[in-house]
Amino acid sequence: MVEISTSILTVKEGEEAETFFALEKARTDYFHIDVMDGKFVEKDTYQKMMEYSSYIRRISNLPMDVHLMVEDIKKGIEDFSSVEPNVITFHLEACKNEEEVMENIKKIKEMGAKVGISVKPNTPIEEVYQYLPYIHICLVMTVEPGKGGQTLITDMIDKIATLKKYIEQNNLETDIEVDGGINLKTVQRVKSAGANILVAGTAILAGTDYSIIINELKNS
């Protein structure tokens, strides 16, 4: 069964604490946090994430999915880390070197974090592959980052599939992670390509009872 990484993204100013304690009674199994800085992507939402990180760490024992769309990795893994996330991932593109992407791996292990690197839609799902036996999740993207509610770019569908085809040949235990336009009419195509772990933001919390759309989301 899929795991359900569900996006905090778009909940409504002053009804946070009511949408957090909704969403574990629902039983997603994490909280997804947008982490954007404004220059990696347009949007900001860096503070407000913050926020929102520190409050649910203060009610729920749920584990967090900290995505960092950022062109400072190294300053998000620090200032994210204070929320003890499970998973911290960051952007591919936002490295300039080989030599970047491992110290930010290894930086998110000595913070006890679990790892992901996360690809856009135009980046080579090639590019990823050196990587993944450092890694424990790979984030791919299928939409541009930046924004809720986005329609997922088909083309993606065989990223993940490729994508799958070489952690089995590879004997590789890498989660594969998709976000972007996930919901009831798209998580089929997604979940036979070979993805396991799914972010839905808009389409749950769209929803007046999260737990049915996240049930028919692992279950579909």
Second form
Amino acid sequence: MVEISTSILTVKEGEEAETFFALEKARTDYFHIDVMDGKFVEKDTYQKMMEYSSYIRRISNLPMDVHLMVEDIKKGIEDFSSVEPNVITFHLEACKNEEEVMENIKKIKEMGAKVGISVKPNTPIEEVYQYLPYIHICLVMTVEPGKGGQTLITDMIDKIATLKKYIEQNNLETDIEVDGGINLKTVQRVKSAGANILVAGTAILAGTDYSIIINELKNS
Ligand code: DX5
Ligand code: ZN
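Form predicted on its own already given; the form predicted in complex with D-xylitol-5-phosphate (DX5) follows:
After this comes the whole thing, all chains and molecules, with the earlier chain placed first.
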């Protein structure tokens, strides 16, 4: 069964608390926290996501899935460890070298969180292979990171399938998470390609009864 990670990036101002309560009631598997520093991507959501994730941690025990779209990954890991995330994902493209990637993996594990590495659409999937044995999740971006409400880039379907094949051929246990433009039109293709954690923001928050759309995404 796939898991749903609801991105809170596009939560309506002034409706944050009721949205977070409603998402908890709808039993989203994760809250997906999109942390942007205004450098790795244009938008800066850093402070806002710090506030939102602290609030969510106070009202809910549901897992948090922190997606760091930042240049200073070390700082992001330190700052967001305060909300005890279940997963912290950083971008391969923000790391200078292998050593830095391995340091980030170690730092996240020392914090007791699961480790994710994310790759942007133009990054060849082969670049993440060497790290797969050490991480829990590979987050395949199905849009260019930086904002919600975009359309899934269909070339990413093959990329997911290639990753899934490599994971199976090498007897690895790495989860495949997909992020961007996931909705009832695209969910079946990403699932059959091998994704087992689906991030959705617009598709869920645009609805009124979140449990209906979450279940439809799960059971499609
Ligand atoms: C984009 C974020 C995604 C985005 C997903 O940079 O990483 O999590 O918010 O939003 P939707 O589901 O609206 O594409
Ligand atoms: Zn994200």
